[in-house]
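Single chain ahead, written as structure tokens, the form predicted alone.
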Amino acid sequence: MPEPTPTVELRGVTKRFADFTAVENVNLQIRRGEFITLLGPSGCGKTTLLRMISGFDTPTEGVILLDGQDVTALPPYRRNVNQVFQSYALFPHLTVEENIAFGLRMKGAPRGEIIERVRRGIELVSLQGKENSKPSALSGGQKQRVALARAIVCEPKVLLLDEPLSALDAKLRHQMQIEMKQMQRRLGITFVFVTHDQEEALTMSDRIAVVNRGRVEQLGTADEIYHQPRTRFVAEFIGQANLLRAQVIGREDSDVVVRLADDITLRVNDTNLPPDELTALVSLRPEKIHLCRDAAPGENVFAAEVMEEIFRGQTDQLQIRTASGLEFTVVVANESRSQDAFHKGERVFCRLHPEDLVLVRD
């Protein structure tokens, strides 16, 4: 059976301005009905990549497609697309009811469906009692709810979200994370969200492009992209990693054995190492590294000290050291009142797991 058509795709998208070059060869199919999310540090590409979607910025080379069709060269009223913007970009001296039906007004919809397309938006963000509210009147979180209406309302096929959770405070931010994948889901329209905030990309995406210096690095789940990093940039990017540099000594079957100082060696479950390679980046996540008092050193196992502990409510922090100066960051349940915790200047040893670590390109 034939995969369905993607609803966005880029093919080998590049957008240069003067002799800076923003995007570079990005090739990118966006599922119907999925929450993809473009993740990245400031000035990545990340947005200017929703920009050129939405047709407020034109490729220097490349196609964009939406449902199979050519938009490249098309403005953004001519796409069947939508965009959220961090500012809101609410109409002020507009009521609720009025901001939402503003962009229906301008398509000509006749006034009884726009009326019950407005009261069906209302209702889908919660905000009624709130029509005849100018936005002064409303909170950040209010304003947010305004600003989905108003695009949802139009039916986009594609919803674009530049960042539009930034200006909230930590805890109506969570929320609102939780209520967008919910009324995603619902509408099933395809969300295109912009963000720089790793655990937001985590908590909403049914898939991520991790993006850097305006190539797209890493495509998958949060899963895949949090737990099978391919490069240094998405490891140290998404959550916590330790990076370790290592030398190949051996391979058998789909392992890699690699050795660290101190003698230290790995069993690696990972089969994407080039079979000419002689070292090897190793990443593992804070969490996977297991501690005990108690162990014989040997392949995956070894001593080291605890040189500082951090108290981080559910959780507490190691900084551990080998006897040669490898150091490792260990991410631990908090166990602060029981004599089972590891506190700082005792030794301990480390037990990893051959599928916890993951080869990464540097």
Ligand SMILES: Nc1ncnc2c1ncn2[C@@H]1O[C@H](COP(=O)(O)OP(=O)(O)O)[C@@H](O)[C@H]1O
The other form holds:
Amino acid sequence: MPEPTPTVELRGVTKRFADFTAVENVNLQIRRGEFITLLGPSGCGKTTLLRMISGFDTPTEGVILLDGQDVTALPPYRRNVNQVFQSYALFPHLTVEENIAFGLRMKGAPRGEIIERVRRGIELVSLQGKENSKPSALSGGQKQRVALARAIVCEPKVLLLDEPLSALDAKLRHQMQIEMKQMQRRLGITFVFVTHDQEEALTMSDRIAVVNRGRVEQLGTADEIYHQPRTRFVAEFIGQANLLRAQVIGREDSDVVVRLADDITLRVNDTNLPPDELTALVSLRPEKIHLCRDAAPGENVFAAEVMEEIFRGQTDQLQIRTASGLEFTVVVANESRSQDAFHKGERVFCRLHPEDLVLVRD
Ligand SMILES: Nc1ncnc2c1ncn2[C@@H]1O[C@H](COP(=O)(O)OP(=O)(O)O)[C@@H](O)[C@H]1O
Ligand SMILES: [Mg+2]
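Alternative state: the form predicted in complex with this ligand, after the form predicted alone:
What follows is the entire complex, opening with the chain shown before.
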């Protein structure tokens, strides 16, 4: 069966400001009703990508399609998309109700319909009782809800959200993350969400596009991005990673066997390494290193010493060093103050599963 037409599609999109390239040859297909997140560090081109989808900016090269229609040359008001800004951009002299009604008034919707849609919008974001308040009387979270309702009542095909939660404190932000995700599911509107916060992206998204220096480095589900990073940047930007340069010493079916230093041999379950590559960069998550006190060194098992022990609440972070001087970060669950805890100066054995090791591009 052919793939359904993407709701948003970017084809070879590049954006240059004078001689600076902010977005470079981005190809991206966004599906109907999905929650997709553009995740990347500050300055990587996220806002520029959103502004090209909404029509506030035009690509230097490439095309943008909405539902298969080329909209590259259309102004924002001719596209069925709506944007929620980080700064809320509410009108201070209008009430909550009037702010939410604003877009519908601009479109010339009939009065009765405006009243009904605004009522539903207020319900959707749980602002009953605040209809006649001015923005200055609202908390940060409530202002963000007004901004959301104002965008949603216009029933856009696509809602673009540019770091909408970054001004909120951590606790409220977590609550809003869950609320927004639930709302998105319920409404079935396609959300294109921008954040530099990896945890936020992992919590909310159906798929994540990791953006680095104007390019999409990897596109996938949270699970894929976390467990199967394809590049050094993705491995390091999402979660923590031990990255180690290794010698390729063998290949068997779907495994690659590599050597670190002289004394560690690792079997990696990965088929993505080019056939004639002699070295590889191995990525290993700190929580995937299993420590024990007794083991026989061999493939994927090696000895080390605990150099440092850092209490992190739910977890302990250990720095370990092997006999040949390789250092790893290990994270262990801090379940109880049991006899099993590993301490500074202890000799330990590390055990790794081939499926937990990934080879990444530098
Ligand atoms: N109008 C502009 N003129 C010149 N440079 C710009 C303009 N807009 C963005 N940039 C540059 O493009 C890069 C990407 O910006 P932006 O898309 O805002 O990044 P992000 O939203 O990921 O932080 C930045 O280096 C920024 O300085
Ligand atoms: Mg930005």
